[in-house]
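The chain below stands alone and is given in structure tokens; this is the form predicted alone.
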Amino acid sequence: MKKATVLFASPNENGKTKLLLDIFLSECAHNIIIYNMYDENIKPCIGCGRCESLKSCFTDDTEKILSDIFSSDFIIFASPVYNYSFPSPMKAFLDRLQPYFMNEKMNGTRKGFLLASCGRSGKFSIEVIEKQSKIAFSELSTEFFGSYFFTDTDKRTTLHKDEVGKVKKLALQFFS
């Protein structure tokens, strides 16, 4: 059976980002695993240049993330945007991607997802996560496969009828 990760970087377990995200899963037949970014323990990178010699720097739950993101064939990143980036903890897990940008690309290739919500419709922090993530799931020898934004969520509280739809059509294509 194949599997996926999740990167679940909300910290309301049950707020909108959740929301579109059980609703992309709900269309997933594999055997997934949820990381609560919140939950783990992600020391920020400290500039030690380590990851210039060595592919690892990991004394935290780092290890224990990309070790599951490395046997997955699909990968989510689900995240509230925050200043036009990602949460603190999803960061600080991005910001320890360093030895993979420093050193060659491990192989394998897996697909990558990308599930936000925004409180406004603003195309600059849509442009700038979805940058971000891009730049990441390269890094993880990952494909880019695309992205879903609920935007306006400082208005509402659910989605819309046909983007529940475009969202179960997304995760049919994202997950065959």
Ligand SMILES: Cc1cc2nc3c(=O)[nH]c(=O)nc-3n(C[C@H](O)[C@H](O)[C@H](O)COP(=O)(O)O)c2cc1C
Given for the second form:
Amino acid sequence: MKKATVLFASPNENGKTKLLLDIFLSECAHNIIIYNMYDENIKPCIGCGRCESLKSCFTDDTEKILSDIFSSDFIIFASPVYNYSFPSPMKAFLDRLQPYFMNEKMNGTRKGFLLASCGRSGKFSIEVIEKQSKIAFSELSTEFFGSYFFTDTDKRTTLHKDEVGKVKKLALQFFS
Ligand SMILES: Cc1cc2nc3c(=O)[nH]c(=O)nc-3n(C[C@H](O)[C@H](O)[C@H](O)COP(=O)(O)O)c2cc1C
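Can you now output the form predicted in complex with the named molecule? The one shown was the form predicted alone.
Let's see the whole complex now, leading with the same chain.
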């Protein structure tokens, strides 16, 4: 059976991001592992430069998450947009991918998807986090498959019926 690893980066376990993720995962028939990034111990990068020569870093939960990522077929980032980017725990994780930026990439044919929710619908809130995700997926030797944004959450709590249909269709394509 194939495996999907989700990095869930919202501090709200029943918020807008979770709602979007649940709809997406309702079309997933594979094994699913979900990491709540707020529960993981991920030390921030200190820019020591060790990874320029060694593919190693601190010992913390980053390795456990990476081990699941590298044995997965599908990677999903599910996050709210915070200041055009990811919330701090997820940003800390992305900074810790520096060894994979500095060194050769792992072999792999994983597919990656970004699910994000944001209070507004300005193009900056979408473009910046999507660009960051593309870079991260590249460092993880993962093909960026696509993204979906639950926008304008400052003004609403649910997705419209047609949006739910679109999310499910994307999920079916992604997980196939
Ligand atoms: C600290 C903080 C920063 C935010 N920055 C942005 C932003 O830059 N752009 C945006 O559209 N929404 C922003 N928002 C709104 C959230 O992205 C939005 O409320 C999101 O849907 C929350 O998801 P959740 O229910 O999973 O917590 C911000 C919210 C917080 C708390």
